[in-house]
Amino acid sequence: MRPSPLLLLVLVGCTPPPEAPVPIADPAGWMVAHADAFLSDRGQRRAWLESSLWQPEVPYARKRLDGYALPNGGWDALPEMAARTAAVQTDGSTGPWRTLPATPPSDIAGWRALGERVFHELPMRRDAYVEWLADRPELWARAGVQTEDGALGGLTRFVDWRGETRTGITCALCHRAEGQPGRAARGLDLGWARARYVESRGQAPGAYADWGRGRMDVTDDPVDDPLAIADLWTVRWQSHINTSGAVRLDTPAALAIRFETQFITGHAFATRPPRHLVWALAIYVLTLDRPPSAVPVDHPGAAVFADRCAGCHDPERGYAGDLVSPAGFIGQTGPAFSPMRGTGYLKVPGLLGVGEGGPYLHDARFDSLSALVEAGHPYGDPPPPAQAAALVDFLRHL
């Protein structure tokens, strides 16, 4: 057996992250039971925030600790964004306006149904280059923007806090592909689109043109650090979220708070989302499932996986896991030391659906599973060719 990630951390002299939280057997049920506390108890939301930010000195954490769920004022005092949106039609028009419910659901089915609407309809952020792209149909295919039923997938019109009609990004832009919610939009190339937007303003395209398909940088800092868009099917098994693991999922509430603060930062601290909508969104994401995996019984790659991979990617947890150090044995450093979110660690991604296409690793350095395995991830010693082939085929069936 390979050494555990924790042992490797000790051997290379890294301080281990906090003990992984005990997974909650029914996270959606937990959220339904705790909905009232999230919606009405500011002190409880603050406690959940603080327990999830295990490195409070990181700028990402510090910003949230300075603004979220304070005894008075802070981000709670921001005006609530209007939950009224419309699809962006492929002919450039605005579809019929639709309004998300103003009151919380009463049961898990209602919460999940509302969360599905939030996932597809509510703008998590707005960016000038995306609004520019929405008006240029000749660029949509190259940028990887999906269209369905006469509308642009993942883009929505909304009325901002000043009363102006804007175009924003929903969760579905990056995390829905081929009609499958939760699947990473690996064909999306917003870096290319952003480069074209910058050029249209008479400026050099800079690093945006090098993002590549399936990568995004949504960190509001001056550093260009696009990361591979993640599938969402394993969130309920993960101990941490954000690429650097800055948020510890010690309770499902941590995910809802993560979403709420994403909306606030994505709208430049001008507004906040209705709180019951982000709670519903978290329930929806925690219950997302991919089609059942098709790993053949007694697949020869299963033993190779157990030896080389299962120490980090636990099959009992959706092939996800805890944090690992970027030093040495996994060969990545960038996201672990980003100015805003750097913790010194990288989150272990879940592997459900990993066979559906690259790019692979957080920095998207490998285009194929074969290239990843043959490079010796994560220990540097690739398996013999027959084992490598069996492992790659096993991964393609997950």
Partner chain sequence: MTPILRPVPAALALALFGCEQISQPPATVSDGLTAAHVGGHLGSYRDCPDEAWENHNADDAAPDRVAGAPDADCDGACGPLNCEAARLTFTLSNQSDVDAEGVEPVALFLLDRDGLEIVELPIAATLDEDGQPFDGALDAGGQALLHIEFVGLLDAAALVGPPADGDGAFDWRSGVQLRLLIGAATHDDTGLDTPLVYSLPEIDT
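The form predicted together with the partner chain is what I need now, so please give it after the form predicted alone.
Only a single chain is listed, so you will not see partners or other molecules.
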């Protein structure tokens, strides 16, 4: 996995990535301090949006710049969703209706607790295939919606702007697994579910059938580029989000705006979420934690990591990093050039929990850490066998 990214850029002569913002040390504290500005100052929200969309001509950015926090009209004028939801039960029925609080909390514990509820209860989008799947419990295990222990999460019912009961998906569907919020649901196979749905309508499944577990194509464009569902534990240390880094996290507010606009597009521009709920959700995601790493002192792989990997994967930032040019990468670099979100770069993901299961890389091309290391990661020469073994063992402890 040598050389370092800076050296690689020099070697291949590519454009250096933009200067990355320095993540705020206490993002939750920052968010509590700035909650009033987010909730009441449209101009401030607009400024945060514009600052975060560092490539404004990318269609993903342009849509948001055309609609969000405008002086007159725009998505701010959409009606707020009534935050009343009911979990889909294991027999397909609708559970008890519950309502998320209508007023913002006053302290960080309250914000985080609200964010946890939002993570599990707020429908971030609705789709015809989800409605179809929700009515077919016999398909849930295969689709990975229901895990082997029978647990079910992420499907929720809500009332849309017309007053009709719909079924949507929450953050937990894709970003909770094995009881751990923030862990990618690597068993989830929504491509399979989509394929079965379109087949039920007499249509060919197309690329959906090839997504595989733990992968989703998240951009509606002609390019077939399913991506691995990401763990969320290291968002707090990321300078950018989305695989191509289309959103710059120069402030934590950018994450809340990302969630708010994600909701609006996911609900077909008919409604917007109560704003304090997405603020709470961002606080929750930025404070997600996992069991502490147990890397043995003086692990021989640590030196290999420091030599070959730490130039991009910063140990002080959850082993996350900034943007890198895909020039010289092996394998798929499509997300860097996605028609909807391509920036020309790829985000360096965090590695906390990387040893708990693959597949690996943004396109999930490697099933195991060994395969990834032996292939030379996205670029560079594979380490010698002894170093590779030490490095793989080190990574398994992160």
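Residue numbers count along the first chain shown, from 1. Each form is matched to the other, and the largest set of C-alpha atoms that superpose within 1.5 Å is called the rigid core. These numbers come from a predicted model, not from an experiment.
So, superposing on the core, is the move of Pro385 at the CA at least 2 angstroms between these two forms?
No; Pro385 is a residue whose C-alpha shifts by less than 2 Å between these two forms when the cores are overlaid.
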